[in-house]
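Form predicted alone, single chain, as structure tokens, below.
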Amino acid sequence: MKKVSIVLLSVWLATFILAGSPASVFAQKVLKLGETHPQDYPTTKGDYEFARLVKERSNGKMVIEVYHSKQLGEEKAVIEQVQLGAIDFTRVSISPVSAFVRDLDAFQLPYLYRDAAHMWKVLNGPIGQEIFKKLETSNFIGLGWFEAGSRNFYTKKQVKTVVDLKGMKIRVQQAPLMVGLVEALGAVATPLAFGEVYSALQTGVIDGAENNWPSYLSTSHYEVAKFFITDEHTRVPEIMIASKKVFDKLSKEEQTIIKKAMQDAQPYQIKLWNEFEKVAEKTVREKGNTITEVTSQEKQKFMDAMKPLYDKQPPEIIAVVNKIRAVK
């Protein structure tokens, strides 16, 4: 009688601990997020912060696995595995999401924000939004941005003006607007996945590429290409998209969860690029490469350079210019 009573009761506590047990355990979400910079970097730390708001905030029934240093492949793939619905999110450059919403182009153009504080008026406000309802059509979600500087040039050789870019080979990322852009400047475009650019750098593939202080740091290009002008010819933000295969199976309340998440997350985000931004280029210099100081009088001739550029551009690309300019 003893043992039936003792079998009795570990079949009713196993019951009661499946029955009555929290959900974040049996019931849980976890999605996967893919990130190709690395885990200490500031938009992965970003990431991260937007997870834990993630999981806080649904009481641990959603959690974000963020997937770092390309762990589920470089930008162009996990993009496409987003669509898919294979993979739930990623943070990539606006660059490679413009093949899908060619309004991005627009936000890409060089010279065209007055500072950082106007970029993120546009990003924040009604012309961000727009992009994220065009990103539907693709099978996007746009949640949110980050912040990613201003984009310059690094080189082999010192380069001082913009004639000394002429015929040199620059990296650019796999979007014809930055095509069109070093084309501009009578430089070579070589577009080359994230990954390939060190090894295409030590060997002589290409003569240079264009990013900013962070990345210049992070990914060791500056033991490469020793050479950094502050031409300052791009403000590429970051983008956070999820796949709407997935997200439209959540339920209403987990989509606001994630969508306020990567909202908080976004000036925890701004904030660490700022101060990496500092660390980077005080590190940089330290390290003995040579920092070219763009001139007004010099920035002008970049500008410049960039008309043909904006006259290529189709009428639709323009009038989200306009609108962007129009930003006070």
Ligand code: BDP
The other form holds:
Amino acid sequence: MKKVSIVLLSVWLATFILAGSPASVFAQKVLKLGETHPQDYPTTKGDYEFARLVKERSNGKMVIEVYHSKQLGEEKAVIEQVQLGAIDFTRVSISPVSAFVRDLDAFQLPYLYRDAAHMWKVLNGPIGQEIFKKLETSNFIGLGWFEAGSRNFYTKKQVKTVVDLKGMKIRVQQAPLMVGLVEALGAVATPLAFGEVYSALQTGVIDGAENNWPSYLSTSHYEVAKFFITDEHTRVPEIMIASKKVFDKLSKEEQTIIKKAMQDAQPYQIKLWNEFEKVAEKTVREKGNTITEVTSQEKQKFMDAMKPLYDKQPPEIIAVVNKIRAVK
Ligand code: BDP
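We have the form predicted alone; now please give the form predicted together with the named molecule.
Okay, now the whole complex, with that chain kicking things off.
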């Protein structure tokens, strides 16, 4: 009997020492975060930084487990689960979220931001905060933004001008605005989950897709769609969302820790992103892919072709677009 209690006491003591206090062991909250990218992708590293800060600042009471490489499913399905409260967090492109919250369209329209600095001023300012209120009405808590560069078309046959895209089957993210964007160029939009794009390119179900340099490389799409055109048609920010159902059950203190951790993870992700974007571009060029550089004249033609897409937007979207454009 004595031996048993000594063993039990030492187990209890060890737990106490390792965890800081027994309360932190028993009250620990383990939360799940869904991420589509692989573990070594800059955005996933941003997720890990967010999780690290949350754990550290809550003294180990909140633990966010990062499920990278779509272990929890493709983005659309994960977003649905977050809305229902079955998954706690996800880091996603705003495109698939815009299928749930159409107000997000105002943040992903083509050639909207002058450059990355303009986008960051918008996202980290009052306009970025406003959209978080809209997200809440759909059961999402917007925690903050990550960088994703700009998106470009890549195809199996060379595209030199905007006219060449006519009639081509182009994969888009599962979002109505992205369908409209590609249709404005006279191409045939094919919405597909991210994980299905490689084989769709390989088998010829689609003629091309569009994304940033890092994803073009990390997905190996560059192997099956060897022509890339630097049209930079849109910047689509990435967002960290929490399930409102889960978030509302946390204490005010815990909510603040989470929000602040995402804010503080942002510069880290942006730094890694900017570094990797260059590496990805260089790597693809070295592999011998054909990169068509878009002249400013040709870019203007892309912009002109996108105008009807703006004309189709409802007044509430245009109001936000005007506010975004006014940010200097
Ligand atoms: C990548 C985003 C990822 C999107 C993917 C896509 O980081 O979240 O799902 O594009 O095109 O750039 O589906």
